[in-house]
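Single chain ahead, written as structure tokens, the form predicted on its own.
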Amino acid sequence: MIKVLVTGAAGQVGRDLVDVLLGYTPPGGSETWHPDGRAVHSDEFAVVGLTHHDLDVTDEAAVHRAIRAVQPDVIVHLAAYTAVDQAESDSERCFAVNERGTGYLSDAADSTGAHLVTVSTDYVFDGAGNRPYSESDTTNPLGVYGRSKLAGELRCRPRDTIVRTSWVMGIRGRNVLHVIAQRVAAGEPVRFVNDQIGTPTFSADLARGLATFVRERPSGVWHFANQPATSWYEVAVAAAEACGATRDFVTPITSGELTPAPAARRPSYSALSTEKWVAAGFREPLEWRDGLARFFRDRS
């Protein structure tokens, strides 16, 4: 069995990944999408899931002790500081988790012979492009969160696997889809921006993709997200319609009309290309509308 240590195991992606590695389909997952052509069997992986209470990744000594104690074959590093707006006034903590914590995991993996798979973000880009970003495109983060995640990438070794993803939503997480469902039930219309374009990613699909990275252990930077690119407004409309509302339940607005104005700037265009993933022989990620349908199928 391949021994896998997962940090951030209590988060929405962490919980789904633990399910996948144990041979289960997580809520909102696809029973038939196997990107590497093989289902995951219950006796393939031995999983050790660590939450923040089990391991503070900003404690270098604790990280090394944990990795030496577990002796994993693969580390999937999901623990992260993800409060994008709060990070603008809490940069020290944000960098401690996203930069130094990632560096400590890379160091510990190197010292024990484990392979590190760590997750990064589309916010490493500035949104100035007009086509989906590839792994080789120039990074230029706009805010503290994006800068901290890019700094974490740079702390990794060439043999590590860095997986950039975007707009992650899972049934067992706090996200806009749950908010929209609650607002539809209450008959309270919503407003969403139509000038931020990206690639939504459902955590159950990301978890299955991460299981493939655990198996294959490729080095370098990879992009993984559901496809195709869309706006937050279109995601909100699809979610409202899935809950029984009509399209006019969602009002399109620009980012400049958000009240209160968010503390952090977001890239206006941060869609991720998965051409490298497909070129490596893996099945193309599922469409985000398919993921959204599964989300609401299993949400109840």
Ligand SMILES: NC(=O)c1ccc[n+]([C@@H]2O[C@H](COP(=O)([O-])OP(=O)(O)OC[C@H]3O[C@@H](n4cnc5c(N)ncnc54)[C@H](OP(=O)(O)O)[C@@H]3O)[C@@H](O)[C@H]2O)c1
Contents of the next structure:
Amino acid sequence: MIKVLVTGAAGQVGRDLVDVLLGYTPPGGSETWHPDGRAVHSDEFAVVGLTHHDLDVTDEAAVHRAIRAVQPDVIVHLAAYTAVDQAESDSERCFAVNERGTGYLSDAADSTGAHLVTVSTDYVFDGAGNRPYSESDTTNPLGVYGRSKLAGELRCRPRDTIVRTSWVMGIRGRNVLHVIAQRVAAGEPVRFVNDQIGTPTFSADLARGLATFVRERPSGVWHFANQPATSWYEVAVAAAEACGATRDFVTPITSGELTPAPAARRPSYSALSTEKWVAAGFREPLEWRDGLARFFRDRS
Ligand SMILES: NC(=O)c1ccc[n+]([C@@H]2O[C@H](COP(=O)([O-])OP(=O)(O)OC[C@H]3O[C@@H](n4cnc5c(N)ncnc54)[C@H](OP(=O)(O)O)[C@@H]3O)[C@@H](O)[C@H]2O)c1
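For comparison with the form predicted on its own, produce the structure of the form predicted in complex with the ligand.
Expanding to the full complex; the earlier chain stays at the top.
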């Protein structure tokens, strides 16, 4: 059995990953999409999921104690400060979690011989590109959150696995799809930006991708996201339609029209290319529309 320690296990991705590693399909997940063609069996992994309550990753000594006590083969580090706008006025805490916490996990993995898989973000890019970003493209984060996540990447060792993903949505997470469903139910139309383009990713699919990274343990940076690139406006329209509304329930706006203006700047284009993943022999991530249909199939 491969022993896997998961940090941030009560978060959006953490819950789905624990399900996948235990051999279950998380809510909103695909029964048939397995990136390396093999389903996870219930006796393949022994999973220790640590929540924020169990382990504060900003406590260096506690991180080392936890890793020494569990002696995992692989650590999947999902604990993170993810409040992108709040981070602008809470930089110290954001960096403590995302930079230093990630560094402590890499140190602890190194000292015990465990392999670290850590998750990063499309917000390490500035959005000036016009084609999906590859792993070797130049980073230039626009805000505190993106800078802290990039700083976390840089605290990792070359042998660690860094998985960048984007626009993550899961049934057990806080995300816009739940908001849209509530607004449709209340008959309250919504406005969404059509000038931010990215690759929406369903946490149940990401969890299957992470299980493959746990099996294969490739080093370096990897991009994983559902495909193809789209705007938040198109995601909102698809969600509203899935809830029984029509396209005109969603009004397209520009980022400049958002009220109140968000504290953090976001890249206007941050789609992630999965070419490296596919070239390595793994199955192309499913289309985001497929993930969205599964989200609303299982949400109720
Ligand atoms: N959500 C996205 O759109 C997105 C996009 C790209 C990349 N990512 C990355 O994907 C990973 C998983 O994100 P997610 O969507 O699952 O986020 P999430 O739902 O916010 O989960 C993060 C978890 O980390 C915990 N946490 C926060 N500070 C901690 C600390 N000091 N010590 C231990 N645990 C702590 C949180 O617990 P509390 O809630 O109790 O604080 C929460 O359970 C993160 O690395 C994130 O940066 C997310």
